[in-house]
Structures are given as structure tokens and as C-alpha cells.
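In C-alpha cells, one chain follows: the form predicted on its own.
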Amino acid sequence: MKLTNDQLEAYERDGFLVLPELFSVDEVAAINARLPELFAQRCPENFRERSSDVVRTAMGLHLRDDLFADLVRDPRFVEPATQITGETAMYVQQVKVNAKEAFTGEQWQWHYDFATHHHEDGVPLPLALNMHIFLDEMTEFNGPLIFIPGSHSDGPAPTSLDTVTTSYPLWTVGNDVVRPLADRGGLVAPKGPAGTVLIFGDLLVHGSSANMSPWSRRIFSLIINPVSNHQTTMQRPDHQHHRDFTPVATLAATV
């Protein structure tokens, strides 16, 4: 799968791309069918909400289930990633499903991913890409991701480590930084049906509010990074940043 020139230009300008319904209803159903068993496991890979004990994010999924082992090699991920980065050797850095259950799903603070990748993992450059699949319909009500378009263009913003707000430690961007970025670029909350794909870069400032709605919201996330840019410290466990830097081999057929 190849991105068009217009799509590549939009990614460079905005820092993200929305690809509607790239995965079929049946493909999404197959992914969702694996989640109850994986979420039920009491293991370090499953981070749970402080308030409700439901899964907030489930990591290392490609090492826990064969469907996800194939999914991370899907050409709909790997080929656009090599186009955007210009790198042919990419490794699987992180694989997870982020979940916001109906009524109880908690926020993700304002942040950009490179802050964590650099501070915690020693990743040299902001080249990693986040590849998402909506596993539920994303609406304005169920805690959608909120992007600040163009916020990647100024380079890494100041951050600080927040270990208090949620159950997941996160290098976050302060309100004093977010306000001028949002005044300049506005806010965008990509919405769409299950199967929609988001691609966004390591410097894009984003967050999401709590899910107060009666509809759950789950997102599959693959972070893929050039092998030449792999982590240099091994501070976090493997499920948070995988230590196998073998280039991902694209599947000949989709999942």
C-alpha cells in the first residue's frame, strides 16, 4: 500500500493522516474477538485504571497472540511507514490496545511520544510512527484522540514526568506550552467508523479526555521505528519498548 503525494504532503504539514475504513468490518471483528481473553489476564503487560480496575492499555500483544503477530507485519502499516521515514529497515517498538471503557475510561494527558521514547529509552531521533486502527466507532463523545495540527514542526517541546494523574507514567506537555500551539494550529479530533487508520509522528502533541459516554472506545496501536534509530537504554520492560531490533518482514497478504 502506497500513500499518495497529497497524503505525504498532508502528513508533513499536519503531523498526522486519517485513512478511513482501511481495515474491514470482519478484520476488526477478528481483532476484537481476541481482546476479552487478553484483557482478563493479570500480568504486567496489562495496565489497569486506578478508579475501575479495567484495562487501560494492554501491551506486548504480538508476543501474546498470533493474530497480532501477523497484524504488525501488515503492508498497510509497514509500507506507509517506510515511505514516510525513507527507511527500509523498521522494527516493532511497541504493540498495544488502548481502551477507554464506557463511563470509566480515564484521560491521556497532553504529550508527544518522543518525550517518553527519548527520556526512558534513549531513542536518538523523533522518527518513530504511531499506526492506529479504530476498533470501535470514534465519536466526539467517547474520548477521541485530540491532535494539535502542526505541533510537530517546532521540535521537541518542554516536558515533565507525570506519575500521579493516571496509572500510566507519562512525559507530559504543560498548559503553558499547549495554549500557544493550539492558538496557532487549532485542535482536531479525528472521528470515524471502526477500521479507520491514523498515522502520526513522534513529535505531534496530542491527548484525550475521559470517556463519559455509554460507548467504549478501543484503539490498536503499533509504534514502528527505524532500526537505525533503535533505543540505546534498556530502562523499561520489553513490553513497553521491545528489544528485538530485527527488521519487520511484510506479509504477502493482509490479515
Second form
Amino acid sequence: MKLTNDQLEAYERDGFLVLPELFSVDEVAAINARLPELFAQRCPENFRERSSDVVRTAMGLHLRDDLFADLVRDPRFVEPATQITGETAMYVQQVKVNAKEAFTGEQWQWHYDFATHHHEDGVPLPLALNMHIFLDEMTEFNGPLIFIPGSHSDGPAPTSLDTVTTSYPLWTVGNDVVRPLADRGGLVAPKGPAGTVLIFGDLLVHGSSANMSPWSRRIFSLIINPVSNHQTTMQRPDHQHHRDFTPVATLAATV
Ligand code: SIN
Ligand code: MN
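For comparison with the form predicted on its own, please write out the form predicted together with succinic acid.
In what comes next, the whole complex appears, and the chain from above leads the way.
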């Protein structure tokens, strides 16, 4: 699967790209069918919300279920990632589903992923890509991701570690930094049917609000990073940053 020049230019300009309905209804159904069993497991890979027992994010999925082991090798991820980064050797850094359950799913604060990758894992450069599949229809009601277009273009913004707002510690971007970036670039919340893919870079400022709707908002997320840019400190557990830097080999067909 090849991105067009227009898509590559849009990615460079905005810091993200939306690929509507790249995965089929049947493929999404096959992914979603695995989630109840995985979410029911009591294990360190399943982070629960601060104010309820509901799973917020389930990590390490490619090591816990064969379907996800295949999914991370899907050419619909690997080929665009190679085009964007110019690197053929990419490793699987993190594989998760963020659940954001109906009524109870809590916010993700303003942040960009490189702050965590750099501070926690010693990743040298902001080259990793975050590749999502919408596992439910994404609407304005169920807590979609919000991007600040162009917020990647000035380099890494100042951050601080927030360990109190949610159950997941995160290097976040303060309101004083968000305001001018949003005044300049605006805010965009990509919406669309299940199966839509989002690709965004390591410096793009993003967040998402709580899900007060009666509909769940599950996303699959693969973070993929050039092998040449691998983590240098092994501080976080493997499910948060995978320690196997073997280049991903593309599968012909997956789910
Ligand atoms: C979210 O699930 O809304 C945030 C995901 C992310 O920051 O990658
Ligand atoms: Mn993020």
C-alpha cells in the first residue's frame, strides 16, 4: 500500500494523515472479538481507569494474541511507515488498544509521544509513528483524538510529567504552550467509520476528552520506530516499550 505524494505532503504539513476505511468491517469485527478476553485478564499490561475498574489501555497485545502478532506486520502499516520515515528497518515499539469505554472513559491530557519516548526510554530522535485503527465509529461525542495541526513543526515543546490526572503517567504539554499552538494551527478531531486509519508523528501535540456518550471509543495503536533510533534506556516494562528491535517483516495478508 503506497501513499500518494499529496498524502505525504499533507503529513509533512499537518503532522498527521487520515486514511478512511482502510480496514474492512469484517477485519474490525475480528479484532474487536478478541478484546473481551484480553480485557478480562488481570495483568500489568492492562491499565485501568483511575476512577473505575474499567480497562483504559491494554498493552503488549502482539505478545498476547496471534491476531495482533499478525496485525502489526500488515503492509497497510509497514509500507506507509517506511515511506514517511525513509527507513526500511522498523521495530514494533508498542502495541495497544485504548478503550475509552462508554460513560466512563477518561481523558488523555495534551501531550506528544516523543516526550515520553525520550524521557522514559532514551529514544534519540522524534522519528516514531503512531498508527491507529478506529475500532468503533469515531464521532464528536465519544472522545475522539484532537490534534493541533502543525504543532510538530517547531521541534519538541516544553513538557512536564503528570502522574495525577489519569491512571497512566504522561509527559504533558501545559496550557500556556497549547494555547498559542492552537491559536495558530486550530484543532482537528478526525472522525469516521470503524476501520479508518490515523497516522501521526512523535512531535504532534494531541489529546482527547472524556467519553460521556453511551458509545465506546476503542482504538488500536501501533507505535513503530526505526531500528536505528531504538530506545537506549530499558527503564519501562517491555509492554510499554518492546525490547525486541528485530525489523518488522511484512505479511502478505492479515486478519
Ligand atoms: C487516546 O486514546 O485518546 C490517546 C491516544 C494517544 O495519545 O496515542
Ligand atoms: Mn499519544
